[in-house]
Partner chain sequence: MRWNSILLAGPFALALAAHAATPAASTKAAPGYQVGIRNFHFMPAKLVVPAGGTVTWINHDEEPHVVTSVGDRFKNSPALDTNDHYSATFAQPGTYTYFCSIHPQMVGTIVVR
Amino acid sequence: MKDDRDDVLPGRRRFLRCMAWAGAGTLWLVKGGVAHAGMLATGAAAADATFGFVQISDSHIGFHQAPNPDPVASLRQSIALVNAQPRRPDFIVHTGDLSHLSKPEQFDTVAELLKEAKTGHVFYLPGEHDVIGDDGKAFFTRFGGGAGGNGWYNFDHHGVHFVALVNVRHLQAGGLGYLGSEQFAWLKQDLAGISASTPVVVFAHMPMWSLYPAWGWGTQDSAQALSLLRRFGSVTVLNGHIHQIQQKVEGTITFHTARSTAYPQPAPGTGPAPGPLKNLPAGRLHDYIGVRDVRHARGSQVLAVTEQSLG
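What would the structure be for this chain alone in the form predicted in complex with its partner chain?
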């Protein structure tokens, strides 16, 4: 499998990165920054989990072309997959690009569909497709603008600290994703009171590392934010945007990008541009899209990340 970073990774991590491509059924146990792969059925942490949540991303309601002319149907199927889980997730987080074009009816469709999800709460954060033309007004009106009205927020759940960041606003010509100084100041203050042994989970739409800047897959000021997170024993960063599973371990920080519920995009640097991967083998779309299940075991820093494709 194609991975332009394999050459600089130690053997074990190289193997793990490859496993991340294998699709549904791979269980990720993340402890102290080192990931351990196992099969879903033998995953002790999954069985002992105090709680679990599901990440959904990049639904792109309003997209209407190959390889998925009906992203409403595939989002509905993704929700059905969540509802079929043996254990109900405490919450769902949608990590952005709910809509394709920031249209009110596209947001309303997502909100309606997610009412069918069997979960306690749905958290949302915007992708760049959700803030077109109005700087996110239509999005924030429906899904909340966080404590300060700028979209970012935090919450605590069973001893895990969650931070939702917005890196899709005020993007600059020639730049990448952008957090900005106001958000950085908020994050600094937010994390200051948290003990280093508290597991931290960060949500953002765009990747928080330089995954492939030529395609805009990165956040220009993410290093600043990550500097605030390095003192923690376990940090898990979950994002969307690139419509495929990629993983990176950097000290105690583990990054995971998620699949889309609508359509896949090419692996970094393969093909002329990002955008929908159009020429999928017939009937195989569902192998490339889906949702992510995350479980946490009480008293540990372990977060188990499981990918579930629709196929």
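Switching conditions: you have the form predicted in complex with its partner chain, so give me the form predicted alone.
Here you get just the chain by itself.
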């Protein structure tokens, strides 16, 4: 997880490492295309935001083993946490692995639960667990794109350009994600008409940087997509898949991975393979799962990213 600027910005890197498993909020102030990290103490910046949204990820409905035999309950608690916010988010984005085995009843459960969320809209993109057996046809039919669709999309909201990418349909050696030439061509065309001063937020399920390739925690051809994003002054990339908070800064691009609402996984390389952490201290599951709140302020380009555990 080497940042090319580790030697230049050791303080920021130490802060990010300390935050990797913490439940405290992180405040990102984007000035001149550079993201500055600090503790979110009072929420004042979020209160001044022009809009906010919530990221939910890796609900794994259908999972029923340790450390969480009831991911339905923890997803419902996550939604309750969203509903308890003093300001209603404009939308929710679920960044994949809604289901554990792509079963229709698992998709039904997620859809019904998210109807309880007090928000304007819910956006979805698939995880690798959502495309098992049918290359995502059931997912796309239900959540957008249609049975023959490709699943990627974009939208604009209050001056911010959002891009949702799909990197789970053609996994590469070792389980790495893959975008493919068709999606890359679409992204190139989409971004061509966007001003470099426009903040861009990218959603994907698998990490868009080489977080830990030995475990498939990365996207093989992400460099092509990132090359198109480097001209923008503020880019935020949000993904799931690894069930924990990891962060990285590359120039004007800031990467954030998200907690799962179901169960945590080990830190990169701290074990033989990824998988549910089954031996958590008693009563501590909710300290490792939760949601992310993101708020943006027009003009001042303030981006506040708050990590909220269920504990």
